[in-house]
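First, one chain by itself: the form predicted on its own, in structure tokens.
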Amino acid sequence: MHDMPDKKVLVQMPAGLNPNFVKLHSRFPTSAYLRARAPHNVPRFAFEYGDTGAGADVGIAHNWAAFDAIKVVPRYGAITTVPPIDVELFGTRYAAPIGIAPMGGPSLVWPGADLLMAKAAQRARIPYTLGVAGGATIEDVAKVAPDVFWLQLYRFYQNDHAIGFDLIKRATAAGVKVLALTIDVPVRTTRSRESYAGLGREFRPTPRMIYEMIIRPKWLLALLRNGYPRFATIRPYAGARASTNETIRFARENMGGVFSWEEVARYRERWKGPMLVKGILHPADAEKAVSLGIEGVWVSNHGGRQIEALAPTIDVLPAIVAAVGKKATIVLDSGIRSGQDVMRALALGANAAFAGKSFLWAVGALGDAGPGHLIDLYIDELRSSLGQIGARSLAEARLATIRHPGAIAF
């Protein structure tokens, strides 16, 4: 049995939405709106590297799909009201069962994004998950953001995974609440916007992506102030003065490959708190992750970001539910783009959604302002979404009669 706390961890729900939300949702009263304006703010290269999925885009397009074919059917009658969306998760109450996802250099979409979205999940009391590969440290996100903190680690297999064992020990020092493994990158694919904008398997900023800088004054500064995009967590294993492609270079060639279940099982040894096994689709690897003793499934596709054939989550999710549910905590993402989307999943069975792409659209289109703007708007949505189809709690989500077409029979 791992070491569990031994009370309920209750995070402060806030008081309100933040008060511009009302001046804000009259420009950008969805996610789109934040998407359709990012471009004008962000470098084309940049923009393209964060909007971006695998191939042509086909996978993204299926995941957004197959949450739209979702219908809930309603019940009226009895008296509803707006209702509460607090939620537990792995002994901690949050104010919403909506996360920020990991996401691997958001920093490159905007310079200091990853602070940014941390401190707006703590104000807001709902999970934010670093990606290692991302531009903050551990220790720097541990600072804004204590309550709420979750990390995603990739497969460092060199030396017997010294890199990840020792990224185990700094986040149990900064007091990281969820581990999450990621093991649906067996080997990297290609993005073809990506490639097409100029970047390579190194960040070497050509003639045009300058230019695309120097018309971009809001993003400028932003670099101004908060630096260089790098992998900061991973940087101090491949030098003190390693430079930003000398890091990139060090992690493709100490990180890859998919965790097999021994390594998932040593990694269950060494964390003490919860974990989740992110990036399944499939129920039987559900369950093999719940005989380990990982607490928590996150469903997910990658966004979309790997290869374009994989199944939407949306529709794997309701056989993960039926194997694991009663067992694990499930959360998802891919295809997340409002608090409508987010009814949809816990209606299907999920304790929660996490979202990636509109977090950086936000940021894009906002700035400062722009992750916890998006935040307000998910849970605005999700309120009104549960109270429409007559939920008058996250339990009653599940009590909704609904037709899923794209739902897999394994």
Ligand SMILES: Cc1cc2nc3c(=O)[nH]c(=O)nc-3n(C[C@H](O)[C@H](O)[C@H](O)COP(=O)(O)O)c2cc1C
The other form holds:
Amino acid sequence: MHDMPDKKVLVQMPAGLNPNFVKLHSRFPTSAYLRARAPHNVPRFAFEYGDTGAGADVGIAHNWAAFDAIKVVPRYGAITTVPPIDVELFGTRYAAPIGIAPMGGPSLVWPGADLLMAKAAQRARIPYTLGVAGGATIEDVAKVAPDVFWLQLYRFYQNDHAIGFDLIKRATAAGVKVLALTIDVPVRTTRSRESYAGLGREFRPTPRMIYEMIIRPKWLLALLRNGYPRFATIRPYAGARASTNETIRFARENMGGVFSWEEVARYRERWKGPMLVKGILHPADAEKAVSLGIEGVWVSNHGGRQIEALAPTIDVLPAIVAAVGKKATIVLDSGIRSGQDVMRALALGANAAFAGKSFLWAVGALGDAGPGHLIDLYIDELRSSLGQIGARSLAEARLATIRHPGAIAF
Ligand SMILES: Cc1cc2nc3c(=O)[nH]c(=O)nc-3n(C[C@H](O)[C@H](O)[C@H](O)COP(=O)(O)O)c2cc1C
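Got the form predicted on its own; could you also share the form predicted in complex with the ligand?
Below is the entire complex, every chain and molecule, led by the chain shown above.
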């Protein structure tokens, strides 16, 4: 599907991309190659945690199939070069309409992964979203990714949201650019591969898991360099010396459920910067968020990790764009595996597309160099896809004729 980019395209690539791109491309020409390599370096339980969906992964399969089903009819003759892809999102200019989605526990997949992804995003000038349940603190990410730093929050509701509002204070002090409130985890669901690999509600390595770690020396080295996976941003609330399991227990007692619209309005009032609600699939919810002064709608089904039956995001996107596209910035994730997928999302009206799992595959396959290589791949593929469909700008992607069999009418 993705040929080696020709030299002319490479010469036109924006400055700052990895000089080793051609070499890495010959080993990992698409995200699928990174996914195939990652289990060789990552203990099985950790790979399963990062890669699994809910149930039997049918939701992930639906997300991927929905992108694959979208066919674009190009027009030719208008352009001779690939278009620029830099984009303004919430008042900041980024190098590409591509971002890293928030994740809890990336450093379980690869110790130190949160900061590796943040650094790569800063180098490439694309948005990086720290998950509040991630393995780096807000303050540490601010040091390495000051220009591209977005933060995601879950609902810490105890003591009238004391922790949630403290996180907003910390985010403001750290210079976070954009805040996202996740609303699509109303209940706890199960992921069978994760459970089968030995990961329960707390982190208690079984003898098999310890064996899996010992036989993965690159991962062990990352563990030695970066320490045991922790919920770094949440940990101080659980106690300065709280262990990982104490922090997990604390989070379970203090966090959960979805933000009600009244709560979204309260967070809106406290956070002075631009804000997104993440996990929206219904145009009426998008309209509700926008009516509360929320600038961004993050269309997501959590990458197929909640339940399998949720609609693919790309299939609800056109209706959401029709409802709020003129009033809000629309970010989409769940199923992005290539720059072509990003192009499909832009053609159907998204302002940017973000990816989660594929960045974990990248860091698992290539360690430090992984996230940067995946960004380069996505950028290179997006540029060639836009060029191929005759778009002279990101906006012109929307002019393409598109067959979208899965589009859901509301
Ligand atoms: C390991 C993992 C952990 C995640 N944790 C969170 C989280 O803490 N908060 C959140 O809003 N989304 C979380 N997500 C969902 C991502 O933000 C994103 O919506 C999803 O990964 C996008 O789909 P994709 O993986 O197909 O790219 C997580 C995803 C993964 C893979």
